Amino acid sequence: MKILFAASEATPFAASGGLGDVVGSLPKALAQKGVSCRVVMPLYSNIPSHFREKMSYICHFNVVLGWRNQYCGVYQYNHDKVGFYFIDNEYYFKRDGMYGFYDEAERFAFFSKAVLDIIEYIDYQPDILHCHDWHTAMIPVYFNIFYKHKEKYSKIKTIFTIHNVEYQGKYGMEILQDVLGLPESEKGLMQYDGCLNMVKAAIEACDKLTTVSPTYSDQLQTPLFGCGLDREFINQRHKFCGILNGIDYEINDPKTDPLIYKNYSCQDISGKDENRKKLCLEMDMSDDYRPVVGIVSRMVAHKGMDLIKLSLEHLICSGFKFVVLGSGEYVFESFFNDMHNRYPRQMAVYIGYNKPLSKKIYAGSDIFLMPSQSEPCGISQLIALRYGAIPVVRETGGLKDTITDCSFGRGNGFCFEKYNADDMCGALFRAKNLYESRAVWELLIKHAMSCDFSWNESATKYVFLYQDVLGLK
C-alpha cells in the first residue's frame, strides 16, 4: 500500500499543535510496519533553514484555480524514512506564520489542488490520499469533480480525518466559483446552514471518515460536540470511525530524552525527584512536600481554564503548587501572570511556547491537568504518563479513552465527568491524598510509565481501515 498524507503542518518542520504531532509521527510508525508512506504539505517561510538547504527540487509548474493560473514548485525531503513533498508559492506561504491571513481559503484551496496535481509529475503513485483537517477539506471534493476520472487517479481512494471539528472552513457561499474555481452545480455539496462548508464537503465526498478518538467520533454525533455538522456525521456513520492518536515513544523518553533535568526509566524513577526539585528551583518556587501540578495548554475557554480560574486560589491555599506554561486569550494570561505576582514561591507562570521547558514540566510535575471541555483526543496527557506525572482529567472525547481513574481500581489517573470547578478540586484533592502515601504514588507513577500509547497499536487499526478502503480485507 502506498499512501500519500496531506496536511498544513508536520513536525519537525512546521506545526502548532497536535495536528502536526500526528502527521509528523504517524506515517513513521506506519513505514516501520511495511506501510509506504509519504507527506504533502506547504513550505513555509519558517520552516528552519538547517532542513530547506538539504531539499531537493522536483519540479514546477501551474496550478489552475478559477481563473487563477499559480506557480507551484516541488521540494522533496527525506526524514525518519519518510519522504516529503513541500509545496512552494511564495505568494500564499511565505508569510509570518502558518495561519490567520484573509485569504486562508484561497491559500489552502490552492494547496489542496496542488497535492492532486503533483501525483503526475512524482515518481510515486499513492493507493490513498489521506487528508487532514479542513485545510485539505478540498482535496476529497475537488479529486471526485475533476480527478477521480482520469486513469492515473482512478483507483485512489480518499480518507479525511478530522483532529478537531471547531475549524470547518466556512465562508460564504460567494467564493464557490471566484475563490474555489467549482462549478454552480457543486453548490449543494458546498452548502450547509446557509454557508459554505468545507468539512461538510470532505465528509460527503472521502470514501471513508475518521476522527482521533473512539469518544470523539461518537460525540461529534451529538449536537453538543458536532459543532452543527452532527446531523453529517450521523448520515455519514457507516463510513466513520475514530480511531486514538499516539505519540513518538523514541523522541517522548525520559531514559534518553536531553531536554530534560536528569534521565530516569519505568524501572528506576528515582531521576523524577531531581526533575522535581530542579523544576522548582529554575521555576524560583518553594522546594517542599507540596505537589507540583504542571499545565502546557492553550489558554482558552474549552480547555478548562474557566475551571482553573475559578478554583486556583483556592488550590493554592489548600496545598498545590503550579507550573503554567502556555498562551492563548489575554484573560487567561492576566490572570495566570497576577496570581504569579500574588503567590510567587507556589506559582509559576511563562507566557509563550518553550519546548524544553514543557519536557521540564513533565518530568517535574507530580501532577498533570487537563480539565478540557472538549478534547478530540489529546496528546499531552499522553506525554504525562510517559514521563510519569500522574494526569487528572476531566472525562471527555480522547481524555476518557486513556485516562481510567485509580480510585476506583487499577487506573493511570483520575478523572471527573461534569464541568464544574468543585468536581475538578475533587480529583485533585482525591490525587493528592495518594500523593502523601510515598509508597502507593511512587506504583501509580511506574503504573503510568508503563501504559502503552505509542502509535504502535493505532496503526495497526490504520493498516485495517486503509485496508479495507481498497478492498484488501
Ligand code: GLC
Given for the second form:
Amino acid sequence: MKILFAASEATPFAASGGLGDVVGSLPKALAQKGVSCRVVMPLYSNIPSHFREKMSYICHFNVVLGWRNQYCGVYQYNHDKVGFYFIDNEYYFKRDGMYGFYDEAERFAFFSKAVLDIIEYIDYQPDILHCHDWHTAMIPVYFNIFYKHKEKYSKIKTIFTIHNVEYQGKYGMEILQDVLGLPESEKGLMQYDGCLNMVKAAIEACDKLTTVSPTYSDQLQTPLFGCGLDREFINQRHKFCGILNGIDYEINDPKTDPLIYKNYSCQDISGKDENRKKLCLEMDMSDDYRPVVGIVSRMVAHKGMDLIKLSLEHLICSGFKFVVLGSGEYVFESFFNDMHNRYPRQMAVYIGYNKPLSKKIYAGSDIFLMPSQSEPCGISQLIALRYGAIPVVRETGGLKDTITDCSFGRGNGFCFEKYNADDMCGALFRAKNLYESRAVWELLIKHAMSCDFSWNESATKYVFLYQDVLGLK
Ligand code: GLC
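Structure of the form predicted in complex with the ligand, please, following the form predicted alone?
The next block holds the full complex; its first chain is the one shown before.
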C-alpha cells in the first residue's frame, strides 16, 4: 500500500499548528506499521537552510492552471524513513510567511494541481492520495475532473481529512474559471451558499472523508459546529468518520527530551519539581507552592481566550500562577502583556512561537489550561498529559475524547461542559484542591503520564481505512 500525503505544512520543515504536527508524525507512524508513505508540501522560504541544503533536485515541469502556465520544481528529502517532496515555485512560495496573502486561492490551487502532476514524474505510484484541510481540497476535485481517466491515475483513491472546518477556502464565484481553471459545468459542485467553497466540493468529490476525533465528526453534523456545512456532512456520512490524532512519543518524551531542564519519567517524577522551579526562575516568577498553570495556544477567541480574559485576574488573586505562550489577536496579546505588567511575579507571557520554551512549559506546569470553544482534536492536551501537566479542558471535540474528569474514578484531568468563565474557574479550583493533597496529586500525574496517546492505535485505524477504500477487506 502506497500513500501520498498532501498538505500545506509538516514538521519539522514548516508548521504553524496542529496540522503540521499531524502531517509530520502520522506518516512516520504508518511507516513503522509497514505502510509506505510519502508527503508533498510547498517549498517555503522559511524552511531551515540545513534541510534545504540536503534536498535533492528531482525534476521540473510546467503546471497549467486556467490560462496560467507556471514553473514547478520538485525536490526531495528523506526524514524518519518518510520521503518528503517539496514543490518549488518562487513566485508563490518564496514569501515572508506561509499564509495570509491576497492570492491564497491561486497559490493552493497551483499546489493542488502540482501534487497531481508530479505523479507522472516521480518514482512512486500511490494507491491513495491523502489530502489535508482546505489548501488541498482542490486535489479530489481536479482528480475527478482531469486525471481519473488517465492510465496512471485510474486506480488511485482520494481521502480528505478536515482538521478545522472554520477554514473552507471560500471565494467569489468569479475565480471558478479564471483562477481554478474549471469549466462553467462545474459550478454546481463548487458553489455553496452563494459563493465558491473548496471544502464543500472536496467533501463531495473524495472517496473517504475523515476528521480528527470521533466527537468532532458528530459535531460537524450539527448547525452549531458545522460552520454552514452540517447538511453536507450528514449527506456524506456513509463515507465519513473521525480518527483521533496521536503525538510522536519519541520526540515528546520527558525521559529523553533535550529541551527541558531535567529529564523524568512516569516511574520517577522527581525531576518534574526541578522543571517547575527552573521555569519560574527563567520566567522571573515567584517560586512558591502556588500551582503553575501553563497555556500554549493561538490567542484567538475560539481557543477560549475570552474566558481566560474574563477570569485571569480573579484566578491570580486566588493563588494561581500563569505562564502563557502564543500569538494571535492583538486584543489578547495586549491583555496578557498588561496582566504581566500588573502581576509580574505571578504571570509570565511570551508572545510568539518558541518550541524550546513550550516544552519547558509542558514540563514545568502543574496544570495545563485549554478552555476551547471548539477543538477538532487538540494536540497540546496530549503533550501536557505526556509531561504530567494536568489538563483542565472544556468538554468539546477531541478534548472530550481524550480527557476524563477526575470525579469519574480514574480521570486524567478536569473538565467543564458549559462555555462560561464560572464553570472554567470551577474546574480550576477543583484541580487546585487536589493539588494541595500532594500524594494524591502525584498519583494523578503518574496516571496522566501513563495514558497512551501515541499514534499506535490511530495509525492502525488509518490502515483499516486505507484497506477499506482500496477494497482490500
Ligand atoms: C487543527 C485543530 C486542532 C487539531 C489539529 C490537528 O489545528 O484546530 O484541534 O488537533 O488541527 O489535526
